[in-house]
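Given as structure tokens, the chain that follows is alone and in the form predicted on its own.
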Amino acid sequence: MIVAETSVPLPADWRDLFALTKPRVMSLVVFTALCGLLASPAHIDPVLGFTAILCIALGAGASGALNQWYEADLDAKMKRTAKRPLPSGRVDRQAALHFGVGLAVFSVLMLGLATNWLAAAILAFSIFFYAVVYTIWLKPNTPQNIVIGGAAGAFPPLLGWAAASGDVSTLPALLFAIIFLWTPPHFWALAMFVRTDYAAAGIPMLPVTAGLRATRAQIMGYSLALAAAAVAPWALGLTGAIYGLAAVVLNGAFIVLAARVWRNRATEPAHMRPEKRLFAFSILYLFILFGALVADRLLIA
């Protein structure tokens, strides 16, 4: 694309603003959204499911977009996203704070208008809290951004059961907190072998601010938690035997891989191996274990 020389900015094409939505991260919200909806013992429509779910991706669409508004100057200070709509310049800045903002209100009104307004203000504070909380006052100034900031990323199949049934009960709560758990352990993954690009951003993970030994124990730490809050569902009989031993090999999978990241001593990405595959692995262990709880709802009812 050849950018004219001129004060105007260009109008930003359909794709471009269809990454600053963040897309990958998207899929997992919209399928995590889609297990807890699937998982309520409430059963809704199906037009009305697919708007809730469809609301529920858009509002994690504006959260992407206006964390890229908010971010665009660091952005442009690492090599992994400079590349992104805003610091490669073919999204106007005020477009893209539009842009979010619509997306939000749209999603958060649309939501509470197809199924209730308790899941319409539980998706309005998870775009606040990952907006407003997490990008502009957790991540620029404590390195246990990730750990609280983790909440916004939580909140989808608390959404998808609220949408569905109205209420929020121990089930969903547990499903909040597996993912609440689980981000630590996969970001801090991935944190380490790009800690440069953090550091040369001001930007304080914990890889950049602790170092690498401290990151490695607190990733086995969140591990050992993360297990157990996967197994507990099982565990107060509020699943069944398809969720309970997917749960047992898959958090057995990932304590033998952190522990493996634990026992790293390499400073250098090209030997961070068992870092690379712990947070390839923790992709595939939300999507299988999320899988595994609605077929063991789907065939108990």
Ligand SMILES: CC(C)=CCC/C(C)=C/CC/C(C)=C/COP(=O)(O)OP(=O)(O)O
Contents of the next structure:
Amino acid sequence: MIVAETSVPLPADWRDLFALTKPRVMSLVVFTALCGLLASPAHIDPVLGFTAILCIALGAGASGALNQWYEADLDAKMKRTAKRPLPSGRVDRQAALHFGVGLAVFSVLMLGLATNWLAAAILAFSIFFYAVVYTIWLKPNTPQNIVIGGAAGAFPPLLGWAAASGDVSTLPALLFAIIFLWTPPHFWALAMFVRTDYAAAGIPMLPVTAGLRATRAQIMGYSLALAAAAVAPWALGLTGAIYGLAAVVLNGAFIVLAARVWRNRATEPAHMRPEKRLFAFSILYLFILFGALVADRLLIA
Ligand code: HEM
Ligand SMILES: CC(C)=CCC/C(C)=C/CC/C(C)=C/COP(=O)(O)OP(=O)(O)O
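Can you now output the form predicted in complex with the named molecule? The one shown was the form predicted on its own.
Whole complex next, starting from this chain.
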């Protein structure tokens, strides 16, 4: 590679463009979309199924890039995000915008052509919801930002299901509800131990505006609601015993960890072990719960 000494921005390295898509978050998006696709009773040709998942991944990546395009200045103010490609100057802002818009249009059109236009419309709506409704409107303006904005991240299983079957029914709607109710404990647990970052950047996250005690109580409340939504597919007879067992065990563990957070009175990140554990477990939880759903479908049905 030629390294030129110039102030003109160089074409971005592919690794920086890849980082713009928030690949680690995308891994769970891809996984839950794949589970939605496999849980659907409809049969989809494997090549089309692969294309659908690729399009969903690209769409999620596009929204991540647009989010970082808009938030470059904010990201520069927070330790956790300051090294991202835009605040560190490795990618030009205009290039990030073009990359995000291009990827968004391409992924929606490809998904529509490869599967159906219901799935493509939901993908377009999810990208819009994360990049515009959450990032531009809700995040800087209300501490309920992630409760409403979290809906964007709840669409992937619905997308996978719609791509395979062309419709949406009770089970995918419950899968949406699970991720929707999972997002507040997932995020607020993390936001508690990095809250000084958010305060410095002027973002009204709940731990900053309402305090730690109120946030801990909200985490407990959402964890109980999450348990009800997660057990519902089995209680309603929409899944079998493998999923039912996984849902009961995982939500039992989730509630125990949330209760430890609730009881914790620490104000310093160094003493927020329960919060750190709940955040880490939240990710594992979703992987295992959705994995169990597919195992249930493939082994029992
Ligand atoms: C508005 C809703 C959400 C907010 C505000 C949020 C926020 C965050 C933040 C700030 C991190 C820290 C790590 C990082 O900077 O990459 C994180 C990690 C993560 N999130 Fe979320 N998240 C949300 C919803 C979701 C959803 C819906 C998913 C997938 C279904 C998800 C999957 C993940 C994963 C897999 C990680 C771990 C990444 C790593 O290893 O660092 N998140 N989330
Ligand atoms: C098209 C499609 C399926 C989209 C799914 C997008 C998705 C997974 C959204 C979840 C929201 C998310 C990762 C927020 C990160 O918060 P933030 O942006 O406030 O975090 P930051 O402080 O790390 O930038």
